[in-house]
Structures are given as structure tokens and as C-alpha cells.
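The chain below stands alone, shown as C-alpha cells; this is the form predicted on its own.
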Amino acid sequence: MSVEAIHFEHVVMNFGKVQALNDISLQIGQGQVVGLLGHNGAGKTTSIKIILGILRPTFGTVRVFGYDPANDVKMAALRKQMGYLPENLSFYPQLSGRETLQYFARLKGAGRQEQEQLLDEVGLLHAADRRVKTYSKGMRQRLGLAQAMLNQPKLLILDEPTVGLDPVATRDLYDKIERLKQQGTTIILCSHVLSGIEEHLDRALILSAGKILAQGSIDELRNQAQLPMTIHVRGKISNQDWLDKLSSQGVSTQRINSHQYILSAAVDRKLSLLQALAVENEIEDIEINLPTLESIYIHYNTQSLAGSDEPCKQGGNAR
């Protein structure tokens, strides 16, 4: 059985009277892509710093590939196989892009060939000898991605990785993430652009005020949140009995105009609804919209802010 990449058990982190993390327990398996989601101040950055060994928790147990990240001599070698892209990048402005990457490569023990390959992959090879102070925000972001991916990391933590990237660079980034995942890299993504990362995540953890509101795969989170799916139906339907029949079965129906309708129902009704709609010959098109990661995120945060007495269920461990 492989060692878990990251293990938190009842982790508490206090900064004086401020509690940044409150009884956090999670497990992330090797080779998974996990979204660490939450508003500013939710505890994401504190969690990352604990994983990197920069902070030591006030209480609880933390293990990264089986080692205490803040107190194990073996972590020095392991850190060379960890990549981190912080939200706020800062480089020496007088160094060139190539010199900057060479500096980080020496720290990690990465070779020259890999440096050149990464500069090419992030689209900076043509500007590698220009000083970083002449780089645009997007170019600095791509240089930050290159340094984070040095030395084929076992663990890669990316905080808002698409900031400043154009659509093509964003697509290339997620292609690279998929390749690293296939090679066994564990990847933690922090992003406020939830629509962009949803299809790439194996699991998601939603944090608020230092607590885990929910965790699990997207399907598990949908089931836990019990948010309805919506089905857009188009067609000039002369027989309206099907709407009444669906309404009697607990399906919310809304007529937009003479040929457009919106149905709302539990996700587990998807197949039965499709079967019911398939027999209506006058229906021209059907579009199914499942609850998105963004809607799930808003649901849990709204529930948390409302101070609901009903506890949020946690969908298993983030393995």
C-alpha cells in the first residue's frame, strides 16, 4: 500500500487569539489532483505553509509522504521534489528569465536540459535572456510555473496558477497538470476560477474560517449538497400534458415561452427524466446542466454564513 501524500489529523493552528485552522483532518493520496477552495482567510495559505514545513501546527499531526514536514531531517531531500507557485510572485528584477530558472534549478538539483525544456513548454524560450523586470504579468506567471515544475516534483502546489495567463497558456497549463498526474505527481490547486479547474479535480476541499465545510469528489459533493439539476427543453410542443405529469411527480417546471421550458429536479432523476422526455416527439433539443463546482461552493459557504444548525456532511477522506 502506497504512503499517503498528505495526512492531517485534528490539526489546529493558532496565531495568538486567532484560530486559523480548527480541527482539520484530511488525507490526499499520491497522484491525485485536489482543489483547496475557500475565500481569503479561509485557511488555505496556512494549510499550504504547514505542508511545506514553514509553519508547525499548534496541535495535531501532519505527515507529507510519511514525514513530519517541520521536524524531519529527511524532508530536506524531499523538498527538492516539491514545487510551489505562490499567489504573489516575486523575482529578482535584474536577472533574466534563464538566470532565474537556473537559480531555482541549482536549489533543486535540476539539470540544464530540463530548464530549457520548461522554458520552451511555458513559452518563454524566446524571452529567456531578457531581464525579468521587462516581463509582463503573464510572462512572470509562466516563469513561476516553470520554477515550480522543476525536478519532476512528487508534490506540486499551485496557488491561483492561471492569473495573467491567456486562454492558450491556460490550456497548456492544464495539459501539463494532466501529464504530471499520469506520472504520479500529487497536485494541489487553489483557485477562485472554479469553472476552469472543475474537470481536472479528483477531489475538492471547501474551507471556511479554518474549518472543512465539505470534501469529496465532485459527484460526492453534488450528492451531499442535494442541489437540483436543470434541464432546458426546446420544442414547439402542442400537448402540454407532459408538463402536468412531471409536476405531479415532483419536478419543478417553468415555461419560458411557447417553445422553451426549464425543468428542475434531483440529480438522481436524470435518467428517468430523459426517458420521459425521449418519448415526446415534438421536443427538438435537451440541455442538461448538473450542479457545478461553483454552485456547490456557493451553497456550502452560504450555509456556513447563515449559521445553519444542521452540520455539513463530509464526503469521506480526500484520498
The other form holds:
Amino acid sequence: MSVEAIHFEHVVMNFGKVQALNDISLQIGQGQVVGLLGHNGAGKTTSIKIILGILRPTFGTVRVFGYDPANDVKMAALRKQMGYLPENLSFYPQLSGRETLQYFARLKGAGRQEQEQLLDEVGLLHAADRRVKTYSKGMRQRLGLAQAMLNQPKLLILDEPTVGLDPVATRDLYDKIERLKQQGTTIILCSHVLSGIEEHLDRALILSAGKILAQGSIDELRNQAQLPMTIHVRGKISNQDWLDKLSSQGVSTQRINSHQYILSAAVDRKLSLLQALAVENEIEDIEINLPTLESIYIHYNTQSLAGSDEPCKQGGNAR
Amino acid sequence: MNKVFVVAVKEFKDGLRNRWVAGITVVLALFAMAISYFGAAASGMVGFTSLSTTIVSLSSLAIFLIPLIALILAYDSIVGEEEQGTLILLLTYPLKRSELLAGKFAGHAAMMALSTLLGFGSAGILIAVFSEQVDLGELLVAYSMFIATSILLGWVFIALAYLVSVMSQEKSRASGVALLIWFAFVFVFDLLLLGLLVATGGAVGDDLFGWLLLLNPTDIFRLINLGGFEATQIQSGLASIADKQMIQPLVLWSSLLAWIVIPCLIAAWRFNKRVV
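Next up, the form predicted in complex with its partner chain. The previous block was the form predicted on its own.
Below is the entire complex, every chain and molecule, led by the chain shown above.
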């Protein structure tokens, strides 16, 4: 059995009186692509810094490929296998793209050939000799990606990788992620840009206020959240009785005009509902919208807000 | 390749590219030439006069310029990297924080040494050529010592700049503190000592006074460079009060070195504790 890529056991991180992580336990297996989702201050970056060994947790155990990342002894060997793209990376303005990558490659012990190949892969070969000062945000981001992929890391951590990327570059990035995944690379994607990311994730972790609100595959999260799908119907719903009956079956209906309706219902009723729609009415077109990662994310966050009085009270009692 | 060396080479190349090295060299050379030419103006002459006058004038110049240049050069080395987002990245690379700091110090120290050597060195050659009354052998000894201590003085303030840099959260604040440090060592310290001397009516005693001078690296620099010249006492300010018999050259040199090593060690310690 191979060792887990990342293992957190009851990890607590305090900065003075502020609790950034509140009892986080999680496991990420090797070769998984995991999305770390949450808004600013949720604990994403703190978790990442702990994985990278930049921060030492206040309490709890952290293992990365079986080793303590904050321990100096194994540090060099471990860090050679990790790639990281931080948020807000602007690099050294006076160096060219090639020189920048060269500097980081030397620190990581990566070869010359690999540098050129990576510059090519991220599409910066033509601009490699220009100073980074003249780069656009997207180009800097791509240079950051090249840097993160030096040495073919076993663990790749990307913090907001798509910020500043145009749609084509974003697609290229996701393609690259798919390829790395085939090679067995463990990838952690941190993002609050949620659309487009979901199909690439094996698992998502939703963080809020230093706690894990929910974790699982997108399908599992969708089921747990029990969010409705919406069906956009164009055509004429001629069977008024059938329409009236729907609401008693837990399907909400909304009539936009005589020609358009929106139905929303639990996801597991999809097939029966579609069948009935097609058989009993004069339908021209149907559009089904399953709950997106975005709506799942919003669901869990509003839920936690509603229940957020509870931990505050507990905190008050403890003092 | 050794990680410390990689960082040092990058810093040094940056210095060449940003024209820091060229700029410092030219400034030091021009000021040194001008000062040594007009150094005797107070006594009614211009031109390259006696060796002691030249070294005294140059020392005052070095005390004024070198700390300022070193502080400006290095104050942002950590806090600046943090603002670029590269510090956190570097810390995830296989190098220790102390190695990063050591590499940066090596790079900056090499820049400062090269500029000082070229700047003051070129002025020295000019002095040697144009001065008629100065013994070349004596000039070589005194001037080499002057350049060597100038380099060490630069390193002292690079080390202090790192201390400022690792302890600051913002670049702007770091620059402010760096300027305060310069002001404190170059002006305020001597003024306070003088005040102490006057207020106590000289009762501080030569012994204590000499040791107090060791608390200011610029005074150590002055003591080393002026120590050899009896004739310079009038012009050497506070340093002339200290009993030269008491403070041996060895003590002075090792104090100057301590002023490099100790701030570096504290900076490394603080850097390790810094939450990034």
C-alpha cells in the first residue's frame, strides 16, 4: 500500500488569538486531484503553507508522503518533489523569463533541457528573453506554472492558478493537469473561480472559518446537499392537472410565460419527470441544469453561516 | 551547485545589472577624489597634501556614505521579496532560511566590496600619482587599511539592513528604519557621547569612554584609520579622546567583525521565527 500524499490529524493553527484552522483532519491519496475551496480567510492558504512546511501547526500531526514537512532533516528531499504556485506572484521585474526560471531551476536542481521544455509548454518560449517587467498578468501566471512544474513534482499545489489566464490558457492548464494526473501526480487546486474546475476534481474540500464544511466527490457533495436541479421547459404544458399535481410531489413550478416554465426538483426524480414531461405535453425543448459546484459551495457556506452562532457560544463558555 | 552560491550569484548579477555596482563605484571615486583634493582647504591649501589629512578626510567621507549606501542596498532584501511574492516561493524550495540569508549576504557583500575597492582604489591611484610629498609605501599601507575597513563597514550596515528587513512587515517602514539607523550611528551617537562628556565634566573617564566608542561601528572605523596618525587628533573628532594605548588594533578589528556577525545571527534567528 502506498503512503498517503497528505495526512492531517486534528490540525489546529493559531495566530495569536486568531484561530486559522480549527481541528482539521483530512487525507489525500497519491494521484488525486483535490479542490480546496473556500473564500478568503477560510484557511486555504494556511493549510497550504502547513503542507509546504512553511508553517508549523500549533497542534496536531501533519504528514506529507509520510514525513513531517516542517522538519529540516527531510526538508530538502521532500521539497524537491513539491511544486507550488503562490497567489499574487510577480517575480523579479529585472530578470527575463528564462533567467527567472533558471534561477529557480538551479535552486531545485532541475536541468537546462527541462527549463526550455517547460517554457515551451506554457507558451512563453517566444517571450523568454523579455524582462518579466513587460509581462502581462497571464504571462507571469504561466511563468509561475512553469516554475511549479520544475523537477516533475509528485505533489503540485496551485493557488488560484486560473487568475489572469485567458480561456485558451485556462483550457491548456486543465489539459496539463489531466496529463499530470495520468502520470500519478497529486494535485491540490485552490480556487474561488469555480466554473470549469469541477470536471477535473476527484474530490472537493469546502473550507470555511478554519473548518471543513464538506468533503467528497462532486457527486457525493451534490447528493449530500440535496440541491434541486432545474429544468427549463419551452413549449406548451397542456395537461394543467399534471402541472398542478407536481407541487404535491415536491416539484416546484414556475411559469415564466405561456411558452416557458421552470421546474425544480430533486436530482433523483430526473428521469421520471422527463418522461412525464415528454409524454403528457407538447414540448419543444428541455434544458436540464444540475446543481453546479458553485451552487453546492454557496449552499454549504450559507448553511454554515446560519449555524455559526453555535461555535461562538461554545467559545464564550470555554473562557 | 550549492544553494547559497546560487542565491549569491543572482544577487550579485542583479547588482551589476541594476547598475548598483557601477553607481556606487562612481560616487565613491568622485567624492574620494574631490575630498582628498580639497581636504586641506581648512588649512588654506588645496591639492593632495599630507597622507594624514587625506586619510582623515576620506574616513569622514566613508563614514557618511558607506553606511547609507549599504543600508539602501540591502534594506529590502527580505521584505521586498515578500512583496513580490517570491519569498514564500523561495521558502518552499529546498533551501533553508539561513541559507537564503547567507546567499543574499554573500551577494551584497561582494557587490559592496567590489564597488568600494574600485571606487576608493581608483581615487587612491590618482592620489599616488599627483601627490609629491607622500611616501608611496606609507600610502599603500594606510590606504589598504582604509579600503579594507571601508568594506567591513559596508558589511556591518548590510547586516544591520538585514536585521531591519527581516523584522519589517512593509518595505516603506523598513526604509524609514534604515534611515533612522544611519542617522543614529552617523550623527546622534557621537552627539550623545559628547553631551555625556560635557555634562559629567569629563568624569566618564578615558577607559569607559573608549569602550563606549566600540558601541558605534563608525567610531571603530575611525579609530582604526586614525590610530596611526598623531597629527590628526584635532581633526578626528571624538575618536581622539580615546586612549589609543588601551584599545588595541586587535580589539578594534574584532569589534568591527562582531558588528557584522552578531546582527547577521540575530537576523537569521528572527527570520526563522518570521511568519510568512
